[in-house]
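Starting off, we have a lone chain in the form predicted alone, written out as structure tokens.
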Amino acid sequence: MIDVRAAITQAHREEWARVVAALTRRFGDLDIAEEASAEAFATAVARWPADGVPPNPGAWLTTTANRKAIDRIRRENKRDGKQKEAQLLSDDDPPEPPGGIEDERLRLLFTCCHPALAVEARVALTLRLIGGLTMPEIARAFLVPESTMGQRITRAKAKIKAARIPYRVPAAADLPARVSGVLAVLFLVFNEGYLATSPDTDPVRHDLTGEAIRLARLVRTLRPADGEVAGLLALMLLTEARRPARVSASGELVTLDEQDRGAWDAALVAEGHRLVRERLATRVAPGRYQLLAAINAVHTSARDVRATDWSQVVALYDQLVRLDPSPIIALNRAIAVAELDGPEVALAAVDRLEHPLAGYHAYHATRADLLRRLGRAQKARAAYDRAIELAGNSAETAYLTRRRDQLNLDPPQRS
């Protein structure tokens, strides 16, 4: 027997995305697309208990939305006294199938990801008309108001409207400039799922790192021959695969020292590793999201902590700050350098970025371990406290406050 429920949100996973793109290249509004979209949804749930499920749910909803936006155009044509062609009121049509660079959730996802458009902008409308994420999960998402979120999404559809930004794939010349710009939102996207930034929401949130992931795979059906399209996926894979392991059964985060590598996805990192070694094969430069993607397949090619080939570790960091020498690359790096080099030169590299990292939790969290591994109990302490002050993820939260906790003041301070 199907389980009605259970494939309502399944249909709602697969078809979401697809019936906003195809409300959208039809009627080419985003707010009737959502809006009839959402509504198909509603009539699923309310019919499909007594009806059964349709033999081809997309289908389905696909023609209820395309009714519903119809009903919608002639209530306002009455009311305003306007007029529409009368082929796209009485166009029965069923949609094209999707395939390839035809696929109309790729259309909706460059629109989405206009340059045009905020960086902000550019995720809600990603999560909204494409994960198909609530109002309010977005919001608690970004730590912002419901109202300002909702403010936030009707602004940039309405500048996709007035700048008449084009709903399609861009030409293959402007694909590279384009594709850079939709990576940078996934990531976006996937890290706020892995590392929760909202105290009131699950520490990893695995909609938004599977929805960031299946992006990633529709984008790289239009781009396969793409290294960072392909390095944004394995790295997505790696760090997704560790989920099971991230965090304990009480609530805690849990470091990749001591996680249980037993427990991570092994299909994931394979896939993940067979992605990185492709890339490899090609003998070119590898970019940002490559780089990465390397690094977390030395971490999870290591048995065990101890296992980790460092200096492999190390000098991917020293490629990847000559391409982004930002402080938080240099961060990573800095904690790499302390399990070849020891705490005390690491520590050194720390220091230096306290002006750009002073606002943020891991920069006060790595000095912390490294004076904890140095004895000096007392300044980690602080380090400690002011890192929990500004974390605001739960599992992270509870590790530091345990970490400080464990310190031992009783021996002498070392300056």
The other form holds:
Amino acid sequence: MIDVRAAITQAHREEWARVVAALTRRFGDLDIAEEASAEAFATAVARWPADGVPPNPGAWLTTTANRKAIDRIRRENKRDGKQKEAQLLSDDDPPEPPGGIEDERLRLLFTCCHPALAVEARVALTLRLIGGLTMPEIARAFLVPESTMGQRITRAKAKIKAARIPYRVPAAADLPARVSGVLAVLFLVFNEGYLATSPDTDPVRHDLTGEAIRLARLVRTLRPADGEVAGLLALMLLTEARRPARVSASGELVTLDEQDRGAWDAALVAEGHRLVRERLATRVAPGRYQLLAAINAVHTSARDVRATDWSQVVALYDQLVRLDPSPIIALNRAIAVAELDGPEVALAAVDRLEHPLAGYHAYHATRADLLRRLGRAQKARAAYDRAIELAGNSAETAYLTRRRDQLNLDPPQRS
Amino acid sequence: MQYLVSVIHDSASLATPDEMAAIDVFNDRLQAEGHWVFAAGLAAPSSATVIDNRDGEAMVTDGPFLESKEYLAGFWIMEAPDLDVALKLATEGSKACNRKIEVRPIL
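Switch from the form predicted alone to the form predicted together with its partner chain and give that structure.
Expanding to the full complex; the earlier chain stays at the top.
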């Protein structure tokens, strides 16, 4: 019984996107593909415990989903008084298209990440149709009511159909721009997984980070020489590697300087480092993801926080600021500057960001930490209060609260 | 599949001679490549008249049905196999007429 459940979980992980993709290609309709795939998996849950796991679960699921789709189309045709059955009669197992499963999933990915769709819809569709996450899971991950998420996905699918957003990997000339759109979606999915913004979910959501990595690997099979694809994959791997050390047993966020580096996933670190070295060797000017990956490579190369090459980190941030002059990058640069030039210099840089970042919890958390290190406990406390108010992640809230409560407010400090 | 490609503009100024020339070149290409169905420029929204005869008693009103800062200045109807092709054409059309463009499928 446990084996059957494991087999279903594994089939869902490995076959979901392939079933959806095969049906989309056959019926040209994402709605039918999604619903019939979900029905096929539900049938597996009902039948496999008694009938046993079929020898080829993927083929069984595709065939079952095909039948469900045909049933549904027949029902709808009957209701609409249409007679279009002939084309649906044969062909239970359409042959794999040339290029195979990977190409099918890529096609689906490019359709879900099409620039004509709203960004939130791209993220939601990718998680639903390729990641196989359920609607409630996606709604929870992005902190919106289920009905809102349902409408978002339904609307996006309707637009794909009505405007005829094509189901294919874009032409070579369009690929660079389209791939960069896909990377943006994958980065959003990963970040939401790595620091979930809701207080009601797990602080780190491996389903999201894992899916983002899986899809980044898939895009890399299409564009192995694309520096930003490699960069994003490396960035995700080097971040994911630290996941085991990121939340303490008591559910508190553990910052980089306090993490048990022995708990990091050495294989992921090694793979990430390999990708970063590969990009450095090309001598091509790095893009945003490659620079972020390089920064993470410096962190994950250090035995402990004192051994970190902070001048290298700041130099990489300087390059990054030139590419992306956003205040969030400037904030992260200031955190590195604190290690190199001291908290006083860093605080001055952070304070200059107040206007754009006043509503961002990390701005206040960074200020609080710098003020604490400078012994300005009163001001640090106020900054922690504001950061706690704005933070959504439960592990981060726990960490900030402990830090605030450990402030030495007595005797009164200069402030 | 046909798409309505609307030209959106926010002033009453007509296309300049340079813009007109670029639009002509673009239209020639649409025709040569089989994307052309129809195109037209529209007079200013202030010249519009609205009629409502839903009750069988025609109400005639002066002016556009929607007052807004941006309005429909002209349109193409294009033939394209899918949205990617339509968007690519619209991207070039926007450059040619030097205006913002909306692409909408025709049922």
